[in-house]
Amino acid sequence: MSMLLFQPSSCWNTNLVSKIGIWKTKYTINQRKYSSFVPYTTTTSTSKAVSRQGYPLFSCKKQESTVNAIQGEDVPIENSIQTTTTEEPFTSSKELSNNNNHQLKDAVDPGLMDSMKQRKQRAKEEPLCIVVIGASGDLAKKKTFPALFSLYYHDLLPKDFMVVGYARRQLTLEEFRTSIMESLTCRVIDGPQCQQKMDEFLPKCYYMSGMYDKAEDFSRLDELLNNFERRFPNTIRVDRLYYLAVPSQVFESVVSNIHRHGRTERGWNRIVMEKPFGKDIQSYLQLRNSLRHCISEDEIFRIDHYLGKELVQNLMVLRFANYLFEPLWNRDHIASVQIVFKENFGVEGRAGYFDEYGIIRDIMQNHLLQVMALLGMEQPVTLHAEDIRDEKVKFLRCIRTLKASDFILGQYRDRQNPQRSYLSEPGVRTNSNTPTFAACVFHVDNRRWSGVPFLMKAGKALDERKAEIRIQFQSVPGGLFSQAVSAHLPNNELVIRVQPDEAIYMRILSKAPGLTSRLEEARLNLFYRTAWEDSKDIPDAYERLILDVIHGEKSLFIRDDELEVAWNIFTPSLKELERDIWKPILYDYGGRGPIESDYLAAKYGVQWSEGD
């Protein structure tokens, strides 16, 4: 193979590249043949596709993961897919760019779309038992049951299903049904039908009180599920979905009991786990090893509900389905990136969990890091789960390990109403140093992002509830308009507001209308509320994710190696920060958080962007 020319990105020019080609990859899935095209320029070792700026788009590599075969069980990819690769060289840059334009279209392989359709169809027909472990908790009540109800409301659950809540708390069936009814809301407001649907849904819900580490209790649970499944002839497949809405310290015993006493032999078993998965790299690896004796990677669905949020799902579309953004998406044009999560309430009854974990493990190591990976990764080869997750892992591996000094930590207190202070929450340890606020800065050591600070901020009990991404572009060179604005020219900014009130907008400078030459800041807006009539019907992230579990679709779930890299980035700093010298700075309930986070940003020449 010939050499890739290592040109500085600004000099990249298709005329200078010695060899451009296209891989035609043919593969067969369960006797059906498909092919796809992958453009490349050649390197000494592997074949790499390179963007116009010289950033690698993707590289051809063997897939190690698994896919669902068109019919039947999940099977390892090696067993179901045979690939042959032929090289069909072509040389003109026009052809290359044409081919790139079709990348996403080609990526949605018609064969695999068929397979997804069939999986969906099959999922509707197979009776399903859904078991929510930790059914007495906050997540189950606020998110899991409402999402299940909404799926039922929209006729997306299988024809025959049962939902079983399981937790240690003693609840009668009536108490349980009342508790879930209280939080079942209809996204679509059409009263009578909603009530009717609720009346149909609730009788399908059962409750069982049991311990997480007692085999007998799981055998009782199994019996309850068997009773339901016996209603269907043995020739019909029946499936089981276990949703673990409990803290990760009980995962091991729960999964081991499910493995021994809770599997169905008649269909799939899938286990959904909530973040955070462990507390650091060591506990994660230990958890992973012990779970491996009981369940396969195929059966695990590690949920990070931020991946199910509409705007987070839109990140890849924004970047890779538009021509506009990708050429600017690099260090030559972007000055900084900010990823911010704010909540205007405290831990409110969840201290038992939160005090053990803190805001870094609760929000940053998972939700915000996932968002950052989607923002920073290269274009995946296809939209298949494994290709997307491969790219996320590659990007995460380029992030420099964090140090304690990269962080500012805070903890809220309420001087007017001390009862609302974090330390007064029932369940918080006396003098706890657990942070409820953190700001930090990441450095990404790769060609695309070197030198661009990625700032992250997450906090509870702040001034508003908001999650957003802000991409600040470089300042405009030259002084052409310096007379026309009062201070310096503000940089362009792309804002992706994940919640509330989903929006994507660009802050630009514009001439103020009229007989003036004054420049003013203006916006190019995509407000979901006004752009799409049915935007009020945006499903909750959990609806999308639970549906994906039922369909066996994994692209919005976290793979084990992603998690390993994520913990590697955070673990050394978490260990350092747990030493007593790193006390969180107290900040006022309802405020902006510690001012020190502004100084941290200033160190990198950045100001946290606020407001709309």
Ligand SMILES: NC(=O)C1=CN([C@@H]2O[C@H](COP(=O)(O)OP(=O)(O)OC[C@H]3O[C@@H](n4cnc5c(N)ncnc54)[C@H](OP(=O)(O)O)[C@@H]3O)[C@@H](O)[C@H]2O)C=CC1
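I've shown you the form predicted together with the ligand. Could you give me the structure of the form predicted on its own?
Just this one chain is shown here; partners and other molecules are left out.
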């Protein structure tokens, strides 16, 4: 029996002792479906193998770019993914590369990166009602409906579905469909074909006006959904997805009415919630407790769109699928980690919301902290959502509680055009101290990261629009090349650019070409635009996340205890910063932000390196 073996990649991973293996998508025992993880084993017997944990092991068989686990079936050596013989015929490097690519496509097919073909197949199985609560708002028009349309024209929604917009605003059906159409676009198809898809999608969209706290309005909504479901009397399952594009203040009344008057008994009920989830630990716990009597944790999908971004999804693959990085991913080799979020515009229409929450709650406590958790966590036992989220929680619990002294706060102004200053934005309170810029440093008290500063910076109205991660490695010991350069040798740096122009590149030192011994910094580049033709069709984060809701995949969504730990990290510093003695430093619109953030980084021997 030929088995695919994986060897442990790092002595730093305390979770894996004898469980290294590969995921198969599904197998069936006694008519029940399981996700199968093949633990590491050294058995060579031709009889049915048994793991060290006592679970049966399965042979590997290639079929349509997936790995199927077939109980007790021996696979011929020539058809297996990896042979055990030490003698191999000569293969050219080109053939070897092609073979490796085919083997990788055949072997790696876990739920986190399953094939488009499988997703299309699963999407066809059950009729679906999608209800967008708050359908007349900007979030729904700019993100939710365009994402649903994109899933439709990629053939990823069920064959039978309906979309219902629900909001307080009085709109006719024609007005509602017109407002949706204005925001719909096609990334890879245009002209008549795109218009044809829009003409097919819009008749599936309906609108109902109602209040968020009135039971009779939700009863009318339920009757509309029931009329759709009655069209499928012979279908066992018909599902409902509620997308809450509304402020968190109305979560409780909306969820309570969905629980009493909007559930289907014929399939699953899932509710997607957008941040903010409270303003601090106390308000979050109050919100969580108010929802518990209406909905279970399994039915809640707390969305953070940053987890749906292509490069953020790639973090686990980069770390755990490449032998190169994981042995270096620790305090012995990494000097600092920088996570930077910059926007070159102000609050622009969100001033009322932003002035209440500020940049720390809006960006750092959720988006950037989630990125930090994926960077710092240990390798999960499997790719199951709970295993991934368990490791994120473990890492977050190791982060030292933040203090006010860990922050530098700023607020933008425009001396040339005062109307663009933050305090001149409509909806901003007079003399508001809400920060539009923040830089802070995190300390992680565990074996892997002790002593490594994690620096985080986020701001609006800065010099550029960019989100990136920079892992700066330790200096090269010894002075072999110290006489060849006049300055200190720059550290190697791994840069992961989340947006715009997705890229991964390594900054290294190289000898300059020619009759010289001069050293220059160079880059090993992986630019998505040029590396993959498919990069022209990178889906929006909301598309991936909504699709995962439909499929019940929760690895890219935030669990309740994860959010509780995140608020525990930030709440003490937020309360301290909101006292009158802590005022934001003014910085110019279009600049780099307060220079004091450079002093904060220098305190830990680090220099912000974005823009290099």
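Residue numbers count along the first chain shown, from 1. Take the two forms, find the largest set of C-alpha atoms that superpose within 1.5 Å, and that set is the rigid core. Predicted model, so just to flag it, every value in this text is computed and none were measured.
> After the core is matched up, is the C-alpha of L156 off by 2 Å or more between the two forms?
Replying inline: No, its C-alpha moves less than 2 Å.
> Would you say M506 moves its Cα by 2 Å or more between the two forms, aligning on the core?
Replying inline: No, the C-alpha moves less than 2 Å.
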